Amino acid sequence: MEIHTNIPLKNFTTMKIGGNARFMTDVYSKEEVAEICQNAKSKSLPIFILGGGSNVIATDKGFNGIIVRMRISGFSVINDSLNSTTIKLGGGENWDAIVKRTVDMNLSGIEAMSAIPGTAGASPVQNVGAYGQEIADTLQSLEAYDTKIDKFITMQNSDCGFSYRDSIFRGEAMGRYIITSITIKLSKNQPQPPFYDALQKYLDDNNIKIFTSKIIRNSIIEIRKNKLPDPKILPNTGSFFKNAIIESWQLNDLKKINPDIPTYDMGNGHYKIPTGWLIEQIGLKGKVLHGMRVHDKNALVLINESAKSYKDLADARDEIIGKIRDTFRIQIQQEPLEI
């Protein structure tokens, strides 16, 4: 295990901005986990888990103390029955590398999560999700590193807190938890619909009747690709901001002034509302603000346009929170991590 120093983490994180990390190294099985876990500890250095670097921000301090990248591999199918399959996934494996071989298996169930960034052990954390779908929704149980007893575990879907963009990964276990696999349960059976709306307007617009976990996962990456700027190209984290979640008084509220306000109803007295829509009425679309631009295709992403810093992404951030704040008293959240 080869460990790196003073390491640029503008270089490893898609929003290209950011100090250096102190250490930085490579895991590709548990028992490095194990072992460096256990070195840095006995170091006091504190430790951060860099997946594809896709929804990470990096503060201009840096980090002091070691990034591990997560390469654990894996594919195997742990049971198989008539109607599903268990699929148990190596932490470092290529997200949308499985969506893609999971639908060649014709198996449904994360197909709308194509061509999303990152790796398979990062989707619990934010609960990963798009289109009507989220990790949740398959994820039976993962393998992690438990850092504050040295031991591995193994945790059931229950344990993981999961709601909306959100678990106990970015909560109250922010940290201790390394994970090193998931296991997913995937149906045999074909998607169906009623679909997430953006998702059901592009089949309705190109006139596609028959839904299969291919044809779903071809159009997520149609639609995706005229929404999201490709990182390699335009420096982003993807969706920047969360959807707005909000009760029924506050949106009985909104619409006395705004009677076309989108929403998505989230059950238990909770709506979502899209924060890009929320962005657009204020004006922001397409905007330039200290360096980052508001994206004129998807106003949810910041692309970092001349930004040299993480204070010219947060200037903007915080911009655009305060602008939303003062219009509609909804207090958006930022999505990315931040190490």
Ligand SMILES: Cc1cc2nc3c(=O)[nH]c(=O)nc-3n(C[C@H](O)[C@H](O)[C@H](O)COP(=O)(O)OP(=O)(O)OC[C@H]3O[C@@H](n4cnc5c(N)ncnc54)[C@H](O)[C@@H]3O)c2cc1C
Given for the second form:
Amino acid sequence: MEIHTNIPLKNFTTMKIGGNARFMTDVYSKEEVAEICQNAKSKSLPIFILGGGSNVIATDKGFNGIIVRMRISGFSVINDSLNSTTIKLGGGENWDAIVKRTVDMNLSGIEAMSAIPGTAGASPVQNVGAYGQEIADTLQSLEAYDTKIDKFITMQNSDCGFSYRDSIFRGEAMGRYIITSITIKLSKNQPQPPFYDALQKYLDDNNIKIFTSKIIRNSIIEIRKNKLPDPKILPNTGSFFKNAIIESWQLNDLKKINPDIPTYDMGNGHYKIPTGWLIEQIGLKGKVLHGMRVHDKNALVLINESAKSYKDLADARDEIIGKIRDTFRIQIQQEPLEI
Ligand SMILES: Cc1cc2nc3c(=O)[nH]c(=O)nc-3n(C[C@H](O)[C@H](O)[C@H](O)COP(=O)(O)OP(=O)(O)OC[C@H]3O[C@@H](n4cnc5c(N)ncnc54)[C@H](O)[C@@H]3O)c2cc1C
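Which structure goes with the form predicted in complex with the ligand, now that we have seen the form predicted alone?
Entire complex below, previous chain first.
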């Protein structure tokens, strides 16, 4: 296992910001995961697991420990029944390549999550999701190295504490588990309506009336092309803010002043408000703050246009959060985690 020193984290994160990692290494097997964790522990060095770096912001101080890049591969069908196929995936597999491969097998369950950057192993961390699907819907179990007890463990879906863009892996157990594989169960039935509003609109606009996972994947790729900047060209982390979740009394208050506020009823007395809409209402869509541009096609996305440091990004973020709080009395949250 090669260990590199003083590596600029901006080269390994899609926001292209931040200081250096003291050490960095790639792991290709479970044995290497165990080895690097025990090595780090013996030297009292913290570790941080990195996938594709598409949902992580590196701060200016960098990381005084070992960045472990998850590179474990694997795609194996472990069960095939009349209605479903269960597949075990290595934590380092590219997410979109997996979606494509399962769609090519005529399976459905993750096709609406097409074109999301990153790795399979990171998908449970923020319960990755898009256009009405999330990994919690199909994930059966996962294997992880538990750095607390120095053992590999298996976790079932119900152990992961999944909720909207959240799980124990970015909450109470942040940094504890290194996910080496995930097992997902996909359906042999083709996707059925009702579809997510924006997807349904695209299908209607294009007169698409037959739904296969391949047709849904291609539709999603087209929709996303117009809404999300390619991080290889314009550095970003996709949605920079989570959508806001509010209670019904807050919604009633807000509706008095903003009767047109778009809402999604989550069915438990809570409502999702598109944060992009809130940012648009305060006039920041397309604007540049401290070198960070609020994307003109999707105000949830911040693009690093000319930010010189993490501080610039933090200043832009705090300005947006403050304005939303002052205008709507809603506290919005950053989606990407920080190193
Ligand atoms: C253009 C663009 C569009 C996006 N669209 C979406 C979207 O539609 N929906 C969505 O949910 N997200 C979206 N994202 C965010 C991101 O792609 C996902 O969150 C993705 O799952 C991150 O994967 P990654 O491998 O890049 O993780 P990283 O950014 O490398 O890591 C993210 C977090 O997960 C942890 N982690 C990574 N791998 C492991 C592992 N094996 N074990 C334990 N912890 C791990 C890291 O420590 C870190 O805390 C988008 C990002 C971009 C740039």
